[in-house]
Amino acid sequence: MRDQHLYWLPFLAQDVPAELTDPIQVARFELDLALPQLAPELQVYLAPDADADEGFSILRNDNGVTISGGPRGILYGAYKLLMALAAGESLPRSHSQQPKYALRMINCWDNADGDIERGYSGRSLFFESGRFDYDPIRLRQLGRLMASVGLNVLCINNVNVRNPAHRLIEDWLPELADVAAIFRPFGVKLMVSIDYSQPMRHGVTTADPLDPQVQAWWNRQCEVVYQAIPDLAGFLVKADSEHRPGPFTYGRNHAEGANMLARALKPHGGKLIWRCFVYNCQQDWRDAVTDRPMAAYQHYVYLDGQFDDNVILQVKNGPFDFQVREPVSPTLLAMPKTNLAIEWQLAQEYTGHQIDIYAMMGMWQEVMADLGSNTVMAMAAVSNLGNDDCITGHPFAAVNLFGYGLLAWNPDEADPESIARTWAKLTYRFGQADEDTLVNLLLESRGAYEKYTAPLGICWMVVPHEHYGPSPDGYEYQAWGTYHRANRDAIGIDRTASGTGYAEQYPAALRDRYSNLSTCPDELKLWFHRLRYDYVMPDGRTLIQRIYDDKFEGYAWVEEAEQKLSSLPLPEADRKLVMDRIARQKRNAREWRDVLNTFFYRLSGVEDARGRKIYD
């Protein structure tokens, strides 16, 4: 059986030895391991540069190839060279790269009991039964995968703090240091999620960020932590969100809350990553004025310029919560004096649970086109990792991990097709026709999933809490602020200036684009506008007919994909997983098609113009 967790590095079949302790040693090992099978005659020389960091240069001449850079840069360059050789690509005689962002992070939502919140790839790689429990070989493989695509920070515990986060930087510090040592040779630094109210476990009566006792406790604890792990990347915090404590509890703003922790980390070189997922999660569904997507902007934008320089605000790519289709978060466009990180979700919470195929690269490209790569200074993504044989649950979900690394390294060069094709070449080594089939399926998968699940920007039509499968009114009367307000005549939320005003949070160009029905993208029309079912779309179809057509077309795509996948020469272990999951996806897509079409038919009373079966 092919070693599933090697993914796009199948030419590195031997495990990295534990005795290798720095990136240059790992680079030399990987080159010596792979070159005999990839390019036996090629001589590769390493030229460390003490003044360099993560960038690298590859120079080819008659004597071979020289990779120069800092220790991590040399490791990245070695992987770049090996993957180019394995994919049949040729590098120019002189090739240099520098990462766009200094912090390129994976956020794991692993809990100490071994469960993973929103995890679809098995149990935790790090924890089980209330303690650290891991396979060091597997962790080294994860470090190898991260380094191969340039990812350099790993937060190993759940930001929602079901895991006892206080123990990681207190009782479990020796074990945490052992894990940090496993990842260090791959240039990967650890980060940990902390509990904002942590001092209150130690006799401090408050977590008020302006209280001297609170500040003193964090200062002392950071000293202890950095004595054990001098290169810890820092802390990740979720505060005042979904019942978590935070500075609002004490009448303080989030700049005051974040800066207190950042100042404790500052002497040690640590960063404070502060998540901006803050909103009223107890909204009355009768309240048609409060618009949840506006919350992050309202809580943070007025504080622009007030955060310390080692604070990074981590903002979700869209203003809701990793839905199938969202516009770019306006918060990311409105804080030019603040360090910002964009947060993606590799875990397919709302996009198929790593059962349904859903390649994310097209989403990233669209968001980054509106955002611009110079707006943020870091990237983070919620992990799709787990302890299954297939570390991402679905073999094809690995393309999202692979592609995210390339995106975080340089979004200006992260073309969806090139990502999918390079991943396919490295992972499977198919003939051209089969490779084309797989690449096209990956590139089409997001649009197909969107067609059978999310009508033109309407979100949250999922089974509550589980978030898999159709439930058109599942969140409609709940407290999470997630409403589509469909009735017999119309659906959607008016978020223009005449409605909730959400569109006014954008710079003028995007505001005007979204507010004007003629320029608002079809896929976002019901996000920004409330439309009657007989509204005529730009292609001449009515809104209700477009919804019906999308559901039928999305399901038809899955049927066709099943046939195409059955003909691919996948390794047997992958074939079993892929065919099992596409069968589940087909059942799921059929249910989505019939439930949503029936929902809209019962509301509108409008028949499908093409006479297809809708259940009444």
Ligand code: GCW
Contents of the next structure:
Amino acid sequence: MRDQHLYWLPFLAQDVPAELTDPIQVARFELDLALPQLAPELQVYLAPDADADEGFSILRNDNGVTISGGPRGILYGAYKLLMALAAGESLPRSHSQQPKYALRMINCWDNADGDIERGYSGRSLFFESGRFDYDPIRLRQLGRLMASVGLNVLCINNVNVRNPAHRLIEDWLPELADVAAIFRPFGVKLMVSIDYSQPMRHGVTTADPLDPQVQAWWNRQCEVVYQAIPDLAGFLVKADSEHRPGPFTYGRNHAEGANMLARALKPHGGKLIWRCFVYNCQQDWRDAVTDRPMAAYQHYVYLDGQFDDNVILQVKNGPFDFQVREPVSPTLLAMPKTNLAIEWQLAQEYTGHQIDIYAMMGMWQEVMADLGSNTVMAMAAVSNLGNDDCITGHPFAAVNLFGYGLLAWNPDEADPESIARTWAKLTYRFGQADEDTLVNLLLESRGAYEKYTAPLGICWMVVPHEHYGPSPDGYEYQAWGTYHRANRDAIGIDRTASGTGYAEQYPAALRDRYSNLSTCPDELKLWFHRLRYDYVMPDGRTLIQRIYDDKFEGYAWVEEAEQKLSSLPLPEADRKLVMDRIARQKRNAREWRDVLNTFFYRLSGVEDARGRKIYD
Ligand code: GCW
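Mind sharing the form predicted together with this ligand? What's above is the form predicted alone.
Every component of the complex follows; first up is the chain already shown.
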């Protein structure tokens, strides 16, 4: 059955036919489908330009509009035009765009058994029961959604390559090639995650990157893979991370490890995306010297300049792990001679499981501002997609997919308000007042979530493994390096020069800003500093009072949001999902409020200055 959720493309109420094989054909189809409703008089001409690639220009004159560019550029230009018409934006007479990043990737953490690691929108769109199993109509719809916001690479399997997903580049190449063909007309190239020890399944006795047999195995494997899928974007690798195999086993560093694979991919034009999520996940909680967020910098920065030119190091936006609030990863600022990609997580692992509303644009904007615009050359995001009726589970989580595409195309033009507004206009076509209500809810959602969950950048206080709901000491005595070290007087870890020294990994301006309590943003104060509960915040409140206030305010926001949502004229298919989820969000927020307030009250013995109910 056809998807009832048309996401931000409600004017494309018919599927792209399977026969179309080229982005220009798709562009023509989409225009012919949508223009009669959006601008019946408008003539749109397509002018393919053999020298152009992904950029496009849209020129308006008295006869109509001409979109020119390479095939993918024309497709992007067609969507741009249609979305501008649908959102009621006026396009200038002449308009050109070029993507800022050549690789704009989605990383699916889909397992071959159909389960999705950290997936909150149902099961895999690609796999079930240990084999490929998909609905081509749904995949074409995903191709269309991706192309409409300029996303061009889709890695379809989990970075934790679980059996039998290694067969993707071995026995399942014909199926993989079929999926690649489905996405090709949308300008989307496939990528696969590979297992570093893969040669050892084939009689090679080692995975040592400097062993010639290993190099030879990968060279041969890449020939076979690229024969089946000549435009495969490349491989994604999680090595020496959370028990995954990698070069450390053989005493090799990650430049040696990555370059070996990159050399096998190189003759075929493939890229090697190498993740930097490497840290000691077997730390003793008594060890107060090792500081997990320092790990990536220590493992990679000294190797700057040693990676081959088709290697891209993929670094998570924050140095910990997609927490509610983190500073920018210092590794992203310290490797000028290396190709770097920033990795975001659209899947709401720590940010509400696509039950709680959490629009990510504010986080992107803050991180990009600290990053400076020329530091990274590619973008990746962990997928929030699945086979639920609504592909992002929560209909509002689609704003994160939509916005991420715009961000990866050009972060300078992706401000939170315009992303939220354009998405809301396209998706719901509400009247102005309802649109404002929705846009404001989206823009406030991150701050609200942050208020009722772990305070001021302290990170992990979630239920272990599941990562939804409060458990203040859940990770405190574990091996993951995730400690808040709260006692009766104080909470947090000093990460300045007088403590673990983490802040010294930054360039001077950021180091000083974070190290100095008066300039460190409130939301990161407990990320960088150990503070007493009676510490007086810049606004005059004590730390403990700020914590209590935030929990009450965060919960109150959810109560109000529920009211506001109930009066929005949402389409039926979305209404049920949205109202069901906000009720669950309210229960979650209430638990967070009361569990955390009780936790801090029991430790500190300090009463709430406003006398609100805190359970003892
Ligand atoms: O945040 C952690 C997640 C793991 C994930 C890992 C990673 C794919 O809890 O589920 O594994 O990050 O990014 O590799």
